[in-house]
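Just the one chain here, laid out as C-alpha cells, in the form predicted alone.
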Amino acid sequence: MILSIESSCDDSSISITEIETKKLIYHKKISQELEHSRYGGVVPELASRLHAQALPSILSECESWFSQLKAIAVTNEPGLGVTLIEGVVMAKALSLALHIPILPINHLKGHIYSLFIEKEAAFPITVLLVSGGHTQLIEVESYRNMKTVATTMDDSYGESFDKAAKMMGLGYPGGPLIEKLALSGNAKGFSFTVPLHQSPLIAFSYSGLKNQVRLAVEANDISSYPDIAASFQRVATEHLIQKLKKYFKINPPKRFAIVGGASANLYLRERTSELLRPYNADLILSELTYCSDNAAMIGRAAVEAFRLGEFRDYRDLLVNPRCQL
C-alpha cells in the first residue's frame, strides 16, 4: 500500500491505497473553510499551522497500516511553499521512521488523476483543470507525458469566483456560494465583457472580468447581487467555452476532462457538454467528492508513480510551490 498526504493549500488530507487493485483502503479530509471564511480567502500562516494539527491527528488512525506501507506519496509541487513543507516534513518523518521511500507527487498530476480513483487510467485525454489557483488546458499521453497548450495569463477560473464573492461579502470559498446566489439571479442582468473575446490567442484571463465585477457591486446594492452573480458566472464560463472552441477547431476532442475544485460547478458542466456534443466527444467528470483538493487523488497519481520508479530519498525531497507540470 502506499499512504498520501496532501497539504498543497487549506485541505489536509491522507489517504491509504492499494498499489495492485488501486483500491481506495482508508481516506480523510479536514477542511479548513470556515477558519479562513472571516479573511474572505486563505491566509497562508494560518493553513500551515492548521495543518500542523490536523495532519497528525489523520495519521494516527492509519497505525494499523504501517506494516503494509511500500511508500509514502506527498504533494511537493506546486501550491503555498509554507503548507506543503507540512505534508513534506511529514512524510519525510515517515520514510526515515518505517525506512520505505517516497514518491514526490506534483499537485496537477493529481487533480488529472482524480479521474480514475479506484479504476484504471485511460490516455489519450484533454484535460480542462480549473482550480483556485490554475486553470491549463492540458493534453495528456501518460503519466509522464502532459503539455499544457493553454494557460491564464493572469487570475484563475476559480480565484475569481472567489474574488467576486469576497466583493459582495459572502465569504469563502467563493465558487459554490456564486454558483447558489446565480440560481436565484438573472443571467444577463449585467453586460459584462467576454474576456479576450476578439483575440486569437488559445489563452485565459480573469482580471478584466474580475474589475467588470468591482465596478457593478460598487454601482449597485445587494438587492442586485443574484443578477451580479449569474452574469458573472455565464460570462466567466462563456470566456472558457470560446476558448476551447478555438481550440477545437484544430484540435477536435475525443475524450474531454474537467478537473480541480471549479470542475463541481454544476453550469460548467452543462456548458461543456452542450459544447462537445456536435463532436460526439465522451465528457470525463471526477466524482464531486475528488473535484477539491484531496488525499485520494494524489495516491491514485502515486500508484503510476511506483509503477514508474519515482521514488526519492528523503535527504533530497524539497517543495517547489511555483512549479507546474
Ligand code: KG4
Contents of the next structure:
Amino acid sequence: MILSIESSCDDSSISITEIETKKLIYHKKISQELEHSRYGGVVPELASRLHAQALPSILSECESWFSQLKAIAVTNEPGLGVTLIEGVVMAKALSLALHIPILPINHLKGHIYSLFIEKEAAFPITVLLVSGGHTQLIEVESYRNMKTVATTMDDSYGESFDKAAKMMGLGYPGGPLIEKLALSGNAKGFSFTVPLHQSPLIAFSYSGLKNQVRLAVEANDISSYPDIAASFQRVATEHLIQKLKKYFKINPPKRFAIVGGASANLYLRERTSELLRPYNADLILSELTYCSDNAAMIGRAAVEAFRLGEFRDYRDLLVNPRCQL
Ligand code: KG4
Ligand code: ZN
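Same protein, the form predicted together with the named molecule this time rather than the form predicted alone?
So here's everything in the complex, that chain up top.
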C-alpha cells in the first residue's frame, strides 16, 4: 500500500491505496473553507497552521496500516510553498521512521489521475484542467508524457469565480456560490465581453472579465447580483468554449476530460457536452467528490509513480511551488 498526503492549498487530505488493485483503502479530507471564508480567499499562513493541526489528526487513524506501506507519496509541486511544506515534512518523517521511500507527486498529474481512481488509466486523452490555480489544456499520452498546449495569461477560471463571489460578499469558495446564485439570475442581464474573443491565440485570460464584474457590482445594488452571477458564469465559460472550439478545429477530440475543482460546475459540463457532440467524443469526468483537491487522486497517481520507480530519498525532496507539469 501507499500512503499519500495532499496539502498544496486549503485541503488537508490523506489516503491509502493498494498498489496491485488500485483500491482506495482509506481516504479523509479536512477542508479549511470556513476558516478562509471570512477573508474571501486562502490566507497562506493560516492554511499552513491549519494543515499542521489537521494532518497529524488524520494520520493517527492510519497507524494500523503502517506495517503494510511500501512508500509515502506527497504533493510537492505546484502549490503554496508554506502549505506544501507541511505535507512534505510529514512525508519525510514517515519515510525516516518506517524506512520506506518517498514518491513526489505533481498536483496537476494528481488532478488528471482523479479520472482513474480505482480504475485502469486510458490514454491518449485531452484534458481541460480548471481549478483555483490553473486553467490549462493538456494532451496526455502517459504518466510521463503530458504536454500543456494552452494556458492562462493571468488568472484562472476557478479564481475568477472566487473573486466575483468576494466582490458580491458571498463568501469562499466562490465557484459553488456563484453557480447557485446564477440559477435565479438572467444570464443575458449583463453583456460582459468574452475575453480574447477576437484573438487567434489559443490561451485564456480572466483579469479583464474580473474587472468588468467589479464595475457592474459597483454600479448596481444587491438585487442585480443574481444577474451578474449568471452573466459572469456564462461569459467565463463561453471563453473556454470558444478557445476549445478553435483548438478542436485543428485537433479534433476523441476523448476529452475536464478535471480540477471547477470541473464540478454543471453549466461548464453542459456546454462542453454540447461542444463535443458533433465530434462523437466522450466527455470523461471525475466523481464529484474527487474534483476538488484530495489525496485519493494523489494516491492513484502514486501507483503509476511506484510502477515507474520514481522513488526519492527523504534527504533529496524539495517543494517546487511554481513548477508546472
Ligand atoms: O482543484 P481545487 O480544489 O484547488 C486548486 O487546485 O486550485 O479547485 C478549487 C477551485 C476554487 O477556485 C473554486 O471556486 C472552484 O475550484 N470551484 C468551482 C466550482 N466548485 C469549485 N468553480 C466553478 N463552479 C463550481 N461549481
Ligand atoms: Zn487542485
